[in-house]
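Shown here is one chain on its own, the form predicted on its own, set out as structure tokens.
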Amino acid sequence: MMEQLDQTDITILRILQKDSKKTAKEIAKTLNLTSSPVYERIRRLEKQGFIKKYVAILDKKLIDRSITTICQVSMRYHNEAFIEKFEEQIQALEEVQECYHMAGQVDFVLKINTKSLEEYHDFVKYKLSKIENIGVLNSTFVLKDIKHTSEFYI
């Protein structure tokens, strides 16, 4: 699908994950072009699932979720029926914020904001411990953000 970009696209891309207020008119004064080539571009980057949605992103200690912690989960029975439902019902959990699938020594890794310990410890005793087939869990609390991107390097 990246063939299928040209240097202005990718410029396109670029100038909307580090700002996806910027206008279309903004955007086509900072690459010499008129508006409506870039808002067709735009439509078009859109339409083709480039760009997946227009999201603001929040300070987690405003929004008082300060804690983030990484949870590793091991899964008792790795069939597909355990693995799918484990799936549905972590999308269900709205403490969830990320989730993956993972290869190697654990199944999933889990990425958790809550506004403290005893909050992240009431989610684990009575949310996370509730899903069948969870072996081990293993949680690591962040300390420090060093980098923290939604942008991708195209």
Given for the second form:
2 protein chains.
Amino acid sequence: MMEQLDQTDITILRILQKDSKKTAKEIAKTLNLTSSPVYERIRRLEKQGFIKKYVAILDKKLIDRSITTICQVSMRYHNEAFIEKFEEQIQALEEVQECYHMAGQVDFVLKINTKSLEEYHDFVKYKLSKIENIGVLNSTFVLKDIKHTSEFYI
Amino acid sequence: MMEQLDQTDITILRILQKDSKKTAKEIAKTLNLTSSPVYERIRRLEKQGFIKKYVAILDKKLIDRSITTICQVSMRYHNEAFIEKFEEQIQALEEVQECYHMAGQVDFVLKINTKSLEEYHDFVKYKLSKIENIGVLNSTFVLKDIKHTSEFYI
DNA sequence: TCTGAAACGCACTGCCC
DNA sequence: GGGCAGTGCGTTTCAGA
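Output the structure of the form predicted in complex with another copy of the chain; the preceding block shows the form predicted on its own.
Time for the whole complex; same chain goes first.
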């Protein structure tokens, strides 16, 4: 259980990261296999947790979330209780797509998607700044998405 | 063609963003519909581009890409040719999961996944720093993923 | 582990309302 | 728009190698 991945597993993961609608039959063809072993391997990769989930990727522009903002947050005090509270509250904010606790001077980096700059303003004013213990808050806007993928290099 | 989304469309998109393996039948059930209209709407949402693709999300730790780094890059010169070249070269780097052209002093923000700090070092030394015209390069490491989703709030 | 066959359910179509 | 009924295909299971 949970042994290392062989080359066949890696190929399957690479394919499914790009297109999870590929059928076991199609994947089998590129691997010179039948669909049964491919199917079983996918099932095993799901069960072992290598594949966490399958999702649809939407077009940010079309669904009107065009504005992406990177926001750097530093806390005023750095005790456990404050940090945990902050993490909890951030997770609940729907506008926040990513949040990382960082090494270095800045404590957290957030990526936020909104409809407009005005909506971002409201987000900061009514939601983010309501969180206790935020010291410095520094927002910079994305001019252009150069690259954006959910794929990992394996 | 390309009209506004109604509430049914939005519900379908919300569900598929969380779990694209949900069948039309299952989605239909939560909407008190049959599978035919749900199926047709999904097809339309794909064709209109609202749904860009379907992908498998892998576990970063299990596939050994545990180290996430945020790297801020500023260019030495800001002419069109240099910027385009930079964008092209970044897109080709497999370790780079995200790259944004920013407003403000920092020109680009990159998110990079590697197996180890050492591998990140090699990435900077042999790949990133080979790109022409990079002025300042500032790397900070992620201590913890607080939130990380491909979902948009719609 | 893989192959091949067989069962089942869903995707997908066409017709009706 | 949505419902209903049908067909083909992929998923899923299993015996055998």
